[in-house]
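One chain comes next, on its own, written out as structure tokens in the form predicted on its own.
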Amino acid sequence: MESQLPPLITPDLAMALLEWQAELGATEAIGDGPINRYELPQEPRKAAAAPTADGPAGAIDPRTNPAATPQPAPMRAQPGPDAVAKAKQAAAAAQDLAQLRAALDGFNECALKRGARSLVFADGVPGAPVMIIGEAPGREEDRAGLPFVGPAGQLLDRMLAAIDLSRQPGPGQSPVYITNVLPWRPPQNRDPNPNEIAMMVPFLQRHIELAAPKLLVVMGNISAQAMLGQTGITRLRGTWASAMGLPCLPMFHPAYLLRQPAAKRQAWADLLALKAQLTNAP
């Protein structure tokens, strides 16, 4: 009689790995089904080739079979040709916080905002003297309506109460600002193209003038391409820079920290490096 083998993945290793990725920082899968990715592409079938009355032997007439007129590359899509002007000019209305939050809510040039839940557009203190550039909601973010309440939410909440910051401040603790570069969260959470940062950079200038911080942290190479015009976080980490006249120092994001624990070595000398730079701003 043969011995039947246990299963290689039970429920509860099938649930113990489903933590160990959620501790990793994953919020939900990318496909809708598994993909075997050890699986060889399998080679496309060669017509055999044969002389015909319009050409030599091998070619194929695009009259009877249309797949084989080439096609133009897919385009992706672009905003409208003034779609950044608009942004400019319902930002620079905004005379306030509320009336900013307004304008976004108001502002439909952006693909974004129809496939996401909620507008997030900042948490804390406004006036703080630090305010946090983040890159875009996640998941929770968009359920939440505010930046930064997912995992990478709460490392960066620990992050910043190692040097008596919060968003809430209690007995003996400074206020920040939190904000992000887009306010809608994109599809599965992929990185935002280089139109959709255009469109929202002049809101987010707009954002620092009435929130008036006296000092940026952009956290991670969305953040860092829209205030500084710059990418490589690696490289740009741990060095102050100027963003719209004011000290500006990037950090890695806590997301990337979660990826990455051995990183949080460097993000604490940084968040070192802020705290001194408080201590010593008039």
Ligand code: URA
Given for the second form:
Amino acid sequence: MESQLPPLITPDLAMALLEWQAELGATEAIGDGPINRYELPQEPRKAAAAPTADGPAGAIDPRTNPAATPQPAPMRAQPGPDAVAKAKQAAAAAQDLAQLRAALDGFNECALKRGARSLVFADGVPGAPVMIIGEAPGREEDRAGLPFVGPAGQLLDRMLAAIDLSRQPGPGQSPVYITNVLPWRPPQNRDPNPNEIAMMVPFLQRHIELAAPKLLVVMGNISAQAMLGQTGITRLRGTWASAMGLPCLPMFHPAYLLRQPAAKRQAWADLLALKAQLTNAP
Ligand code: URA
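For comparison with the form predicted on its own, would you give the structure of this protein in the form predicted together with uracil?
To see the whole picture, the full complex is given below, headed by that same chain.
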């Protein structure tokens, strides 16, 4: 008898299709199988059914009704006018870093959260004299749930080690604490938009208050915008500014240094300025 199965997909083809989906920005499967939504009937939903052994009243089996695939909790595509106010309220209520993390986890106003695999909160030693603020998690960070673990993060670790700083300090090293303006990975690593940044600034400011560093390092334009209200990192870098009453050093982002190795000379000068500041005012 002739097989009714569709032509076999080879492992190589399956891997290529999966990589293509990942390239398009797909980060998780939300159903057990593919759904061709163009072929779904446009009927209104049926009335709730009586409870059965398979589930409560109204439960629709997604295996037999693909249109009923469970959807994630509703999340706004565009921030409501009160999103920043809600962020301020949630952030202010947090009394320690664990509560702040939980507050971010429960904050549903930012659509980036839906596309991200992890909440990337922070790494390193809370209370360290230096707090480094990056921009947003990338793919590796989203997977690991930790900031700066991809290629840019490895360069950052080497830069810090050059001035005896580390997120996991060994003998002779001082600790740093690392976070990002955005705790969720933007799709395709696009720049966060001003609304997304505005919503996260209250959390970032509370994060700084609770981590209580002595000085801040902002890496890249997004972080400079969030903390100093200014962009133009080429002009800003290397000059100490003030943010939340703390000395704040803007620097090139390590991802930029990977693309423009010639700029490492200026980054080295900035690292020395950071070390001098720490030595003079430990
Ligand atoms: N770039 C950032 O700004 N932060 C990360 O965590 C990773 C890359």
